[in-house]
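Only one chain is given next, in structure tokens, and it is the form predicted on its own.
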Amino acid sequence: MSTENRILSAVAANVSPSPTLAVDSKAKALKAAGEDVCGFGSGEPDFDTPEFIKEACAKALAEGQTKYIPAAGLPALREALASKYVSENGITGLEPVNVVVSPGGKYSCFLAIQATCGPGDEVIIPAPYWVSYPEMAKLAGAEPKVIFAGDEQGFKITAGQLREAITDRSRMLILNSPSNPTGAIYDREEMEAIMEVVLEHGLYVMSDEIYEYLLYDDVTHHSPASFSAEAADKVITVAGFSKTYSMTGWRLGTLVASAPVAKAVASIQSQTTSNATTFAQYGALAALERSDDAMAAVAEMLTHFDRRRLFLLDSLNAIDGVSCPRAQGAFYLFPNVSSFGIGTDDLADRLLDDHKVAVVPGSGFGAEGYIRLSYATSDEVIEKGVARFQEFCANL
């Protein structure tokens, strides 16, 4: 094509958009529109962000902290953040110098990637993934190279998985744990065999720990950082305030990493988006600093968590043609629904034009075969949902 013809970069041609985002965009605007529709597509608390948290940010605005700061955060929140780390997820040698606070947990995964590969490296990436690891590798001009693991096996790929899928091009691999789309989580024992890989081939890894206090079950959550000094090195761990303290307006994300790849995610950020909101980075500094009042306002929503997580995994594994895991993490079951014969996007539309339920299909997870539902609704969404859910299979 010559360039007077050619309207998109060859990048921007090569990523497709969000399907969460664009399932979520039209159940809203079906609701806009005056219809009845039981969402389950959003990967978003229905909890209100924790008043003492807003109240710093509002003393913020008010003192005037609404210009500039450095590139990777506000200095006290680098510190304390370095600080929760050591403390609390047991990674040692942490400084302010190794955190980066970024717009959103989201672009920190953007940034470890653009900070360590490139074009002609791999980014292995264990399916069902979160929809936009693969997008982002492509942006920064890497190849995604998909592992699967079903539900057969949790949705966790094994040590073995991975060493067979290493080649002389692999750069990184991304871990997420507790997984979203499928709330499963790694125990120590499948994380370490996993970074004795890592290691031996010398990787990066991004750890996507962005659910990290959603936790059930009594299951402990494992920070691959924290298992050496070596995995310290080459372990980038990414997160954010937007899921645990129900902050996701906030768009305010999180990345530790050793201080060159830290120094170099700074450098990407200050020539990008500048530094995450000023005054918003007080809001998390509160959370941090008055951490016995965020875990209680934790634990209120993830009593509610449970309890909606049980009753949506009886009611769906209740239903004809339906067999769902039991998940232990975030906020998400994944259902799988190969039985009925008919592609998941097609039957997500179905549902959602037909009975006003919205989910998202499992294709855009790398998961033919399953979809993914969300439980941070409303316990008379789940009910009406699930029941609608019912009626529909009953007539596939």
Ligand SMILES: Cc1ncc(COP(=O)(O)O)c(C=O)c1O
Given for the second form:
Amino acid sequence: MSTENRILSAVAANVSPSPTLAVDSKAKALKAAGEDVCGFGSGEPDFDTPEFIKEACAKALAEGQTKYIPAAGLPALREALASKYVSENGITGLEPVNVVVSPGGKYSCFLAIQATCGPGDEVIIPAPYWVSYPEMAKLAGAEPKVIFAGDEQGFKITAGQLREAITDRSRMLILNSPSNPTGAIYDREEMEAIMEVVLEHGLYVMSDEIYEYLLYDDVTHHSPASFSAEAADKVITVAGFSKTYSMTGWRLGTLVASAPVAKAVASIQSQTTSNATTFAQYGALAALERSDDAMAAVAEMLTHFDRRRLFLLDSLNAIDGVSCPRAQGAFYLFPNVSSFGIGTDDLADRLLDDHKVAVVPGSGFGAEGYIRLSYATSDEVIEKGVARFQEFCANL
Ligand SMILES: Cc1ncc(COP(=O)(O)O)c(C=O)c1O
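Same protein, different state: after the form predicted on its own, show the form predicted together with this ligand.
To see the whole picture, the full complex is given below, headed by that same chain.
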């Protein structure tokens, strides 16, 4: 064991840093040094938080909402979230006790896994996956078990693949629809087939629905917890305010689960972070209470995302050797660049160093041969960046 490993816990020695944040930091450092970088790395909307949400937060701050509140969240916000999940997502029988507000969707995922998985358990993770899932499974002492679904199957696992992957040690399946990094969305039939296998084997599901409102081409989002009472008992639905309302820096996540799981999650949170920032939760409450205004802001953001998505999709597919599926959710495209025959870590490094274009290599998403481009950036950056990428590919 190296000296470094000896000074760390086994868990810390085993965890990797986030590759998406690493690309973003490198691109930001180059920009700060005066370089003209076209960044496709960032996973955050390039719009400001809607004004009325900021005002509600500022009002709470001015009124002295600066103290501890219950660890599981502001009671009114938990109540509003329970109502939202009943009326919009169709999950029945929810009460505020089923809801936890956390410091970020990322922490909600961490808590969901911590509360239900441990040493000896396997967490089934469909790849391409969001970079943090395998690391979070490892942080809980569990073992990630990856099932791969490439572009030829729309980046979606089948019920048959899931059945084959299940062992005596399987404990949880992670679903993420719409997906980061692929933008893929499971339709109802596909998800029901998966849930049938899940329930047959008594697995938990962590359904990460953080991109639930970022949909294109008239597709519909489905929450697996809404399929039956049995499903509601086994599915832990995680989400947050970051992506929908451009609130990435606010650090507010949500979690909805059966009462015993939600209670355990709240206990872990109470012993680790306590409540998410009090006055920030008032801003989130305004987003739910004034849902018409919030959805108008989301619709406006979506018109920009959709235009950029289609432009980037066409531009990428026009490049010899690049093949990009039509993603219908989130704000990412995940083209296949395997025909160039070079590793995507290397490709992304060269693209950033020589052409000042930041993309995230597929390796971090468990999908070598692909790269992720976020179109949550301006039209100008997209046009300039894709032209540089085209030039780069022509010289490969
Ligand atoms: C799939 C997915 N889940 C969860 C998160 C966490 O978001 P946040 O912690 O900002 O709420 C992200 C952010 O990139 C994500 O892409």
